[in-house]
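In the form predicted alone, a lone chain appears below as structure tokens.
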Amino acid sequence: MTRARSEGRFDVDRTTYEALVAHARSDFPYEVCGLLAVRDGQVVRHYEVPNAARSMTFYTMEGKALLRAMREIDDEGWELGAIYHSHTHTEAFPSATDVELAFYPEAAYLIVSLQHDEPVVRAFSIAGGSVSERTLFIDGEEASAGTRWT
């Protein structure tokens, strides 16, 4: 299982990290998003939402899904852990859209990035308009944050 938040950090396993790298190769050139349950701080649910917009450059979860999952997460008294989608000719980094959009200030913010040949997934904060970057473990080894590319 994957271990979610502590301050500054977000762990997942490998499993789960493949699982999001997985989907966000499975639509491309398409945007993918989802969403990850946590326990306890484990993660218990990996949610594969439709993307609604079907874009290249933003997503939109599907409406009837995600509230599926939003029901099924307060239901067994889980919590939003993190809330991913990919970015397939960008940076691992947030949109200015991906900021506006961010309601959910306690959850993580995963970005899998497709851009270069090497998959690169990074974690954020984003509340009030502010982001700031949280390190992102697979295994209990920090993960590459790959490069900036400004």
Given for the second form:
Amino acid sequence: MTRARSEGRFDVDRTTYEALVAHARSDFPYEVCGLLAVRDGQVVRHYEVPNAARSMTFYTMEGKALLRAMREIDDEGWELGAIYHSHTHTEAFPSATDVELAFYPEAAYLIVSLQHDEPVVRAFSIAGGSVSERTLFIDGEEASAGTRWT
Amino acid sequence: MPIEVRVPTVLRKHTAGEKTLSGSGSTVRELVEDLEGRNPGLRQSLVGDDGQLHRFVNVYVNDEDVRYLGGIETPLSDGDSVSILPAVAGG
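In place of the form predicted alone, the structure of the form predicted together with its partner chain is requested.
In what comes next, the whole complex appears, and the chain from above leads the way.
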């Protein structure tokens, strides 16, 4: 399993976590993507955003759906907590393309890997071309998903 | 009536933290030039050396993605609203 320097955390509730995994599975083998809005460190809204690329190796959020979500986050005074996407055939670690196209340094980047039977979700910060891992907490408990496939 | 421009967090370093700007121009290109005068560095974040909008920047006029309008030459009218968002993409 590829590792990066560990720094910070990302908190998600169990319902949202399960919705992320269900979304990832819903369009397998294509990648899915979406956003999580947070307020005071808690997820308040989950946006499933269509993958305009509908590809097994690439995602790009559909422009109008992205605009609607970002505007609501801004208007409500929420924060963009996380940007997520799935990897259907590779591990839950940012690809070179993920690093190159990470334009939101303040957000957590969550990756849902469906490479194995059991989904693996990990969280990262990607800024200035460097990756650090954020510990994922589900309902306040450290997720074991990140260490299962060592 | 000026054109209102919503600026994303990542570009507010070029706008002294301002979330919305107002500008003028008859095309997106002219608007960008107008804004650049008061917000140095903004143009470089939006427009490449080829004079076109960066592939991974979304610009919307009245909520329509300019990729499906006329790109950087999309015409603007007074009172239009323009939004800028870095693309969310990866592999």
